[in-house]
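The data below hold one chain only, encoded as C-alpha cells and taken in the form predicted alone.
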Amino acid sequence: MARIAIVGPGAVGGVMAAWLEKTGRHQVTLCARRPLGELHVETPQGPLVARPVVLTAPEQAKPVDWVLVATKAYDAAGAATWLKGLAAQGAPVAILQNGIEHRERFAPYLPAAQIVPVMVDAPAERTDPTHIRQRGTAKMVVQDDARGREFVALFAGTPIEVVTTPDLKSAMWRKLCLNSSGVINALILQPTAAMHDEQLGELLKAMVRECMAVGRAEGAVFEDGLPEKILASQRAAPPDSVNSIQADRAAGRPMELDARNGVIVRLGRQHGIPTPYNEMAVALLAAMARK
C-alpha cells in the first residue's frame, strides 16, 4: 500500500485524493490550512466519499513514498513547508500545477531528481472547502522515464487518464495555451459560455497565437489548428462552466496570472516576440487585483 500525501486539497487535490483513496491501494494523506471532514466529490461516475487522514501543521509530516502537490501555482513557498518532513526519506514529489515553471518553482525546496512535474487537466470546481464538482474526465502527462511510470501506475484502477510522453515539454505548452485564454472570462467574470461570441472567440485565437509562438521559441511542438480547437472545445464545454482563475477574481484571491499568462510575456520579451493581448490582460488583472 502506497503512503501518498496530497499538499492542497482544492479542486484538483480534493479529485486526486478521493479517486486513489478509492482504489483502496493506497493511503492518502491531506495536508491543509484548516481540518476537513468528509470530501465530497460528484464525478462524472457517481458521487465519491472520501475520508482521508488530514494534517493541519507541517510540524504533523511523516516521511511518505508520494507527494502530489496541487497547491496554486504562486503557493510554491507554503506548499514548500510541508515537504521537509513528507519528502525527508527522497519521496517523488509531483508538481499538479498550472504554467510551464514547475521545476522552477521547486528547485529551491528540492534535488532535481525529486522533482516530477504533471501536465493536470482536471475539469473540477470547488463549491465549498468539503465539496468538489467534477465536469469531465481527468486527464495527467508525465515524462516518459522511470518515475513517470511509477506515477502512472498510482492512478490504476481509477479512471483519471494518465500518460507518459517524451516530449513533456510541447504538453506543457499545449495545456498553458488553454489556460492563457482563460484570462478573457476573469476579465469579463462570465462562464464558458461567453465564448460563443465571435469577437471573445477571434480573441481567444489570438492569445493563443501568441502563445504557441513563445512556446515554439522554447521548443515546444503544436499541431496545426490548436487556436481554433481550443475555441471549439471551450464552446462544447458545459455553458456555466467557470475555470479557477476566474472563481479566483470573483472570490477576491490572488491569481495565479503570472504562471498562466506573465510567463508568455516574460518569455516573449527574452525571444523578442511581442504578445500584446497576454501583455495587456496581464496589465489589467494586475491593476484589478491591486485595486
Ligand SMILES: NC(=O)c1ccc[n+]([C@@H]2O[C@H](COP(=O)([O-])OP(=O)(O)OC[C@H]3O[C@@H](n4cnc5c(N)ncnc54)[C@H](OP(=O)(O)O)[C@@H]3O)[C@@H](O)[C@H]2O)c1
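Whichever C-alpha set is largest while still superposing within 1.5 Å between the two forms counts as the rigid core. Residue numbers count along the first chain shown, from 1. It should be emphasised that the depicted structure is a prediction, and the values quoted were computed from it without experimental measurement. What changes on going to the form predicted in complex with this ligand:
The Cα position of P238 differs by 2 Å or more between these two forms after fitting on the rigid core.
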Contents of the next structure:
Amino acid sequence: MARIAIVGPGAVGGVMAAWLEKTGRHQVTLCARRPLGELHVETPQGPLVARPVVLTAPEQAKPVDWVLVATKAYDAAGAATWLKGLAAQGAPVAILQNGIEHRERFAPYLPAAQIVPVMVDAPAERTDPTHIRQRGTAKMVVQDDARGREFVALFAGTPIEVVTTPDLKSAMWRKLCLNSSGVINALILQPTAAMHDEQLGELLKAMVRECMAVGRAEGAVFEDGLPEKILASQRAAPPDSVNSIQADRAAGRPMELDARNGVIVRLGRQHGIPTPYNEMAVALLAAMARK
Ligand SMILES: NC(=O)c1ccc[n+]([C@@H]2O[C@H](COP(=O)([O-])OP(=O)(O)OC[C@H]3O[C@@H](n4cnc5c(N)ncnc54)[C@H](OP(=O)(O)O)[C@@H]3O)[C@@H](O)[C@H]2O)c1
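Given the form predicted alone above, I would also like to look at the protein as it appears in the form predicted in complex with this ligand.
Complete assembly follows, chain above in first position.
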C-alpha cells in the first residue's frame, strides 16, 4: 500500500487519482485549493467514482511515499507549498506537466534527486470541479531509472500506459514540438480543422522546425519528417478538437504560454538560434491576454 498525494485535482490529477484508487493498492490523497466531494471520472473504460482524502491547506500535509504534481506549469510555486509536508521524508515528486522544464520549475523547492519529470499525454478535461472526462488512453513516459520504474509500478493494473525510456529529453521535446504549434489555434481561436488550410499547415511546420532546432541544440533527437507527421496528425484529428491553450484563451484563463512557446524563445536565444515564429506568437498572445 503506497501513500500517494496528488497536488492539483484537475483533469490530469483527477484521472490519475481515480485510476490509482481503483487499484485498491494505494491510499490516495488529493491536495486541493477548495473542498471537494466525490470525484466522477468518465473514462473510455466506463465511469469511475473516487473518494480520496481531500486536503485543502498545505499545513495539513503529512509525509507520503509518492507525490504527483498535476497543476498547470504556471502554478508551480503554489504546488510547491504542499511539498514541505508531503515530501518531508524524501518522497519522490513526479511532475505531470507539459513543457520541458520540470526540473528547473521545482529546483527551488526540492533536491534534484526527488524530482521525477513525467511526459504526460492524458486527453481529459474538467466539466466542473468534481466531474472529469477522460477522452482517450492516458500515456506517460518517465526516465528509465530506479525512480522511473517505481513510478511505472504504481500504475500496474490500470489502463494507463506508463513506460520508461532511456531518452526522456527527446520524448519531452517531441511533445513540445506538437504543443508549441498549438499556439496557432489559440491565436486564431479555431479548432484543429483549421490546419487543413495550406498556409496554416506551412506555419505549423515552420514552428515545429524552430522547436526542433532548439531541441537539437539542447541534445534532443528527432525522427525524420516530424513536422509533416505532426501536421498529418492534426489533420486526422476530430475537426472540432480544441487544444488546452486555445481552450484557456477562449475561457479567459491563464495560459501555459511560457512553458509551451516562451521556453523555445528563451533557449533559442541562449544558443543563438532565431525563433521568429515563436517570438511573434508569444508577443501577440501575451498582448491579447493583457487586453
Ligand atoms: N488536460 C489534458 O488533456 C492534458 C494533457 C496532457 C498534459 N496536460 C498537462 O498537465 C498539467 C495539468 O493540466 P490539467 O489539464 O489537469 O489542468 P487543470 O484541469 O487546470 O487542473 C489543474 C489543477 O491544479 C489545481 N491547483 C492549482 N494551484 C494549486 C495549488 N496551489 N494547490 C492545489 N491545487 C492547485 C487547480 O485548482 P482549481 O481547481 O482551484 O483551479 C486545478 O484543479 C498541465 O501542465 C497540462 O498542460 C494536460
